[in-house]
Amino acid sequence: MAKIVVTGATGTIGNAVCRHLLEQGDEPVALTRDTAAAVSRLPPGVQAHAWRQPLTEPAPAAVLDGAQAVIHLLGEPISQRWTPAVKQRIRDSRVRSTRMLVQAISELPDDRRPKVLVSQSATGYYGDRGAEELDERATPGEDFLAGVVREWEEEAARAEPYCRVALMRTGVVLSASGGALAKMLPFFRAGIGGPVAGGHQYVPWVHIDDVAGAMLHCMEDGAATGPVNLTAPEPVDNAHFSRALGRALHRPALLPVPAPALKLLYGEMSVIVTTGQRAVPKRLAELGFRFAHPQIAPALEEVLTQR
């Protein structure tokens, strides 16, 4: 039984990661601001320890001491209207918390440090690239999210003198319990969903079970270093995604959603649905990871049966 420290454990991805760790016999330990709330939201068997100020205080050394790995998932939700204050929180929650985590790892004795840091990242690293196929060698974009992800990864990479580092550039996660899909479902169930902003932008989707599975695969595989695209092997454009979701719900998905309407509703944050990345998981293929849900239609069907 290996001790695995997880930050951001109460989020959609963190919860799934903890469940997978328990299923394979490991000992997940959550670092959280609110231990009581975390215990109520996490699966039975997950320990919770306080890290009350992750932006200004190093992670608690006593919790990291002797851990086999750290899976770092902490971050302010992206899907909210981007005021200047929200944008600062989005950046700081990722960049500064990672800096504090790496500082704590660096201060542990050599024989007590975790062997690997699996650090959350995002396909937003690439910016808006149209239909260009993007593997991990692609250059970064220049928009707000690309800048945040670039800084986020740079902070995580500072742990490389102390442990192996894998940077998981995760796409749009399909989950029954939260995330982008949960926000889309009410519109599609009402029959008013459809292609967004023309539907030509790619959706780098991935099923939640594959997110957790790939993170654990990279935790265990010593060859997993540097950036890893965590997206399904068959990315689809927004129009295809919308049709597949409509069919899974037995609802029409024909009503187009114009980009100006989204800009009016969500402001600058609308770029996360009006643009996209055709990211492909080249490194995961090289590492021998097998996706449980490689195709969009059955992946959506499976997720929707969980609701």
Ligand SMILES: NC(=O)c1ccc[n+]([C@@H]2O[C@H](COP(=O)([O-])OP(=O)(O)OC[C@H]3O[C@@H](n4cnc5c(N)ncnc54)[C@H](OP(=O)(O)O)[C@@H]3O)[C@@H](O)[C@H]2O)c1
Given for the second form:
Amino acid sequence: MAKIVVTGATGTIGNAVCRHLLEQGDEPVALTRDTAAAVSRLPPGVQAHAWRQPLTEPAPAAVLDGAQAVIHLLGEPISQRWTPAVKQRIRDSRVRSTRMLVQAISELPDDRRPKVLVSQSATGYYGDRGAEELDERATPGEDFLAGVVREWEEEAARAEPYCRVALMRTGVVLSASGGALAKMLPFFRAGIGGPVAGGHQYVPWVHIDDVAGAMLHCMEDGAATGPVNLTAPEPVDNAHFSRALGRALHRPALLPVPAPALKLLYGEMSVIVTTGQRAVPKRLAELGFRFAHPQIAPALEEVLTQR
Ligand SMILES: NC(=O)c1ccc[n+]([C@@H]2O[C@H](COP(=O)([O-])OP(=O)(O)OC[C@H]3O[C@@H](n4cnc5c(N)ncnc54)[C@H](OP(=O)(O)O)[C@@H]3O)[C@@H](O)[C@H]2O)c1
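After the form predicted on its own, can we look at the form predicted in complex with this ligand?
Following is the full complex, with the preceding chain placed first.
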């Protein structure tokens, strides 16, 4: 039974990661800003410890001490209107918390440090790239999110002198309990969902179970270092994705959603659905990771039965 420290454990991905860790007999330990609130948001059996100010305080040494691994997921939600203050929080929660985490790891004695830091990243690293196939060697994009992800990865990579570092460039996570799909469902259920902004942009989707599975795979496999695309092996464009979701819900998905309407509603944040990346999981294939849900239609069916 290994102690695994998880930041952002109260969130959608963190919850799934903790459940998978418990299933395989590990001991997930959550770091959270609010231990009282965390109790109801964590799977039973996960201990919560306080890291109240992750932007300004090093992560608590006593919790990291002797941990086998750290899985670092916390971050201000992306899908909200991007006011200047929100943009600052989106960046700082990732970049500064990672700096504070790496500082704490660096200050531990050699033999008490985690062996690996599995640090969350995102396919947003690549920016808006049309139908270009993107493996981990592709160059970064230039928009706001690409800049944030680049800085976030740079901070995590500073842990390399102290432990192995895997940077999980995660795509659009399919989970019924949170994230993009949970937000789309009411529209599609009401029959008013459809292809967004022409539907040609790629959706680098990935099933939540594969997200947790691949994170644990990279935690355990000593060959997993550097960037790892965490996206299903068959990315689809937005039109295909919308049709598959409509079919899974037995609803029409024909109503096009124009980009200007989304921009009006959500401002600059709308780029997260009007643009996309055709990311492919080259490193995960090399590492021998087997996706439980490689195809979009059955993956959606499966997620929808979890509700
Ligand atoms: N869901 C996706 O499709 C997706 C795709 C690619 C990448 N990601 C990234 O993966 C990470 C986890 O995603 P998720 O969907 O599980 O997120 P989530 O459900 O929103 O949870 C994130 C957790 O981060 C902590 N947090 C939120 N705002 C914070 C802030 N301003 N400062 C410090 N901590 C904060 C919260 O934990 P406490 O309240 O317990 O402190 C929260 O439970 C995020 O960084 C996200 O950007 C997600």
